[in-house]
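In the block that follows, a single chain appears as structure tokens, in the form predicted on its own.
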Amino acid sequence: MKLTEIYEKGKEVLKRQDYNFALDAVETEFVMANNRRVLDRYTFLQQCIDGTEPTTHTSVLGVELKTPVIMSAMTMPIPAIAEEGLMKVARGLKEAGSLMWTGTPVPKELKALAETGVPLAATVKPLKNRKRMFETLEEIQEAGVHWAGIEIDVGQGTKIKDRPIIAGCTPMSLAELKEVRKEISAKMIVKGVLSRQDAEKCIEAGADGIMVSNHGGHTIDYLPHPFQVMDDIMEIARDRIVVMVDGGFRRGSDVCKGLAFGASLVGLGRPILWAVAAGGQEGVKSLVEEITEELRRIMGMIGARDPQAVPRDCLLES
């Protein structure tokens, strides 16, 4: 399938499914609008001669992809989309050369997809049990994940349009995101960074990647999209920390304009969802491969070898 036949095909099923209401936004859904915006205000500086043959492929935190484009932390509602759809997925993924990145709740099939060979990251919400939080940390590190974490942006939970939907959480302490790296024995991620502030204080627990984003809009509202904040964040993190980023990323042009902002990898949330209700295991792996082909495409036609020497004045704002 074609990207544009996955997204249509996927949106009208999800439609008539009871749980379509998740693809919506916290309150006014400020947000989902402003990623667009946010998106639509860079456009590609060409230059063609002297160009090279480009390569996706990528290596991260010891992990070797074929691409850059990854699936954001969620497991809710795959399940109800599909039969074994997280097995789907983690298979999808896997072919199409991708990570899989599980939320909260941590799946019960954790070590199976893990044992599916495709590079997992699994991360917990910051729990206002920490007893039960640093127990579920220890659970997915059991499972055999390559990287584990927190989503640091839950601490007042999380909603949709007028609708408590996650609740039981807290914010945390620098001391005990410290605490967190003690635990964890994996390469360790921090995600829902949105400010140089929380960046440093990631870089000072010790953290080996952030993943910059506004939770889908599930958070709170008027929160920014990371470009508007993605520069003031490199300036401290860059040779620091990884980044990655996720927000509203549809097509290569999307993911190409976060490697230019300085993402080593570039999450997709609302697309894969889509894609299994679409397709199934082949939709997440043509999702996945029809986005890393535009993405190849560009970077032949804006100087760019790998997506680590995609550059950041490639981008004119408007």
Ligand SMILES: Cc1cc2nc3c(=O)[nH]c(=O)nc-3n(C[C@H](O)[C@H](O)[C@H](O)COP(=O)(O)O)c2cc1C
Contents of the next structure:
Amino acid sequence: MKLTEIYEKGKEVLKRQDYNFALDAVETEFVMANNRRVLDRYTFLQQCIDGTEPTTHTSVLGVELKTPVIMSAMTMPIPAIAEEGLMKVARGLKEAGSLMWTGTPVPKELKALAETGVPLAATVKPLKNRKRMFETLEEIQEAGVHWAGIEIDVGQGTKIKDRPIIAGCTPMSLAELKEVRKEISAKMIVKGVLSRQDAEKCIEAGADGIMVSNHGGHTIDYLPHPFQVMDDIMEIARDRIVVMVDGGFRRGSDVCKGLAFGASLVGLGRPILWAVAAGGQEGVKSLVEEITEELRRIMGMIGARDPQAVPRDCLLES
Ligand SMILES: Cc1cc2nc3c(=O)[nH]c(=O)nc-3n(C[C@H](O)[C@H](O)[C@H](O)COP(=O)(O)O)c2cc1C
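Show the same protein again, this time as the form predicted in complex with the named molecule rather than the form predicted on its own.
Expanding to the full complex; the earlier chain stays at the top.
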């Protein structure tokens, strides 16, 4: 399946299943509209003479991937979109050489997902019930995930339009993040960093990686796109912590921009839902492969040999 077909068919299926509401954003939906606006602000400086055939293969936090395109934290509503939806996503991502990242709720079948051989990350919300949060972190690790961590950006829960979706969370302190670090023997990741200040605290807590993210517009309104804070974050994060990014990435061109801003990996949220709705395991595999091939073509025309070698100055701001 081609990318446009995946997106069109996936949207159609979700509409029929009545799951489209889950893809909307909080309150005014500024965040989602702004994500696209900011991504579209950048064009590429073509430097093709003396170019080489690039590779998209990369190695991040002990995981070998064929692509820097990964799944962003999500569980719901995948089981409802397709029967055995999470397993289909896991197998599709595995075949594409990508990484799976689960969110809330922590899937019951996490161990089975890990057994597919897909590199697996799982994060938990900063539950008010901290005891439960720590227990969940332990369960995640027992299932055999490669990376485990916290979604720090949901201290006030999540909300779609006027409808609160997830409650029972409260913001986390730096001291608590340090406690989490002690409990995690896998690589520790923190999702939902959107400022230099929070990035610095994640580094101080001893996290291995951060996902710079506005949660795809499911937390608070009027958050910036990650690109609006990335340069600032990279100034302190470069060579100290792995930085990933998500929020509105839909094509290889978007991913290439994420790499140019300094991200090692770029996450997809909604596209995974459309892909599993449109074509199950095959849809997810095609989604990642199509985006990766688009990325590879662009890298070949801007003089980037591999995902780490996409320079910040290949982007022209319009
Ligand atoms: C239906 C849905 C469920 C999500 N669930 C979670 C979650 O459980 N935990 C989390 O950290 N982020 C969650 N997210 C946010 C994604 O991980 C990601 O940050 C965001 O969707 C990226 O933007 P995109 O959808 O435009 O690609 C969810 C997003 C969607 C659309």
